[in-house]
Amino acid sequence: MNELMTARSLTTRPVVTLGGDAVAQVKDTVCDAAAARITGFTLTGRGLLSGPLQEGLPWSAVHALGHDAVMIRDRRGLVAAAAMTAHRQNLRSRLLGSRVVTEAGAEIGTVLDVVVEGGTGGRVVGFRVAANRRFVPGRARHRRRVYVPRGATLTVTGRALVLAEEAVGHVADDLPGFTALVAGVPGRWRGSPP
């Protein structure tokens, strides 16, 4: 498996060539929901006074997301931004945020964060969620802030995920402990085996 990143942390990464060039950074992460993947994202200019820019790379267009760049092979698979972002969703305007539900209709929390995967994959893996106190009980707050795989089935309704039961059966409290529940290493995350 790929290394695990939130969403929000690829705000800013710079997009690189594998030349060298550094042409843009990462205004926001576009994805297809219901297809739980990353579609593009929408970019701005590097420097301090830089605004958006017109242009948007689709997630075709990705070499590789890696920890500290996302890399691509040359500026020529930039595509104008409108077209990328008129059929998918930016991650701020319908996934943060967005109630989080069970098949059973149990109420599990808000969107905090989106979990993806780098590498070549782009795949949306779970949801960083400020979960409700019947779900994680516990008087800290920074433990009710816990990581949820997205499970086999996602449905997006509105403002609302609904996960399936199982994936919900286990949660981890920080991105490692993420890490190891996705991959099946046992021990790192809440409910795993003894």
The other form holds:
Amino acid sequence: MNELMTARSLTTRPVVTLGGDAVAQVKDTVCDAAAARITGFTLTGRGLLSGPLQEGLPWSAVHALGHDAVMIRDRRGLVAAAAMTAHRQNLRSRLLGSRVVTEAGAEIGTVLDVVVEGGTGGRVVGFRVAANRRFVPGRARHRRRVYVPRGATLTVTGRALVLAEEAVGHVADDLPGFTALVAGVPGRWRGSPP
Amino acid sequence: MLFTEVRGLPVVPPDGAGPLGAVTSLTVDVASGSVSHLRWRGGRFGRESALAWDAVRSVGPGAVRVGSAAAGDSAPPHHDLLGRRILTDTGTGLGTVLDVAFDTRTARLLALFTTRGELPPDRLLGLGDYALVVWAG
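Okay, that was the form predicted on its own. Show me the form predicted together with its partner chain next.
Then the entire complex follows, led off by the chain already shown.
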């Protein structure tokens, strides 16, 4: 199991060639229509005053997505950013803030962040959610931030993500707990144990 | 010998004249895992110049003796290895380079000493303006 990381933490991560040169840094992550995988990154320049780049980084050019850098083979892997984001949209405009509901219609919350797998896979494995009060009971001013696995099936309809019912059976409170949960160790059962 | 021991040594020409300057750094060719150029500076405000390692006769004790001090015409872009950030090819940081041991006769690197322990030179992959990239062990 590769390291899990949130999409927000990828912003400002340097893009480094295997030759050791930094060519850009990540501005935002682009994913496919079903929110299943990363398809690429939009980039900004490395300097303090440099703006967004005209070039984007498709996932096929990524050697590995690591904890401290996005490694690429060489600079020739970059493509025009407009071509990459034509049909797919970046996470910030597409997923963040959208509602999460189950197939049965239960309201879960709104997406705060997207959890992706590092390494060479680029899978979207879950979401960090500001949970609804009915989904995670607690005191009125309690912060209800939970990690919800994506599950095998997910449909995106407009600004809502529809998750399978069994995907939300287990949730985690933090990223290490979510890593264990995705790896197969069931975390705390939501609500009362069965 | 260590890179930090070579740095600062006087560069002495073959005819027994006074030293030309002091060694500032060593340029490493990562592909072959060896030292390719020696960079030295004459005086405090002198210009830094590169000298191919083939022109170096002997290193130490106390000086670097060179065959001819003619400046190299095609020195590669220089990235100092000392203090350089280390990344694996999977994108994980491995600290920074503290020192490098090399053989003064063959110019081959023997070991890299980093803030996270020792690295064998056969794991080197690339050296650029941002980091030294090594294969993940």
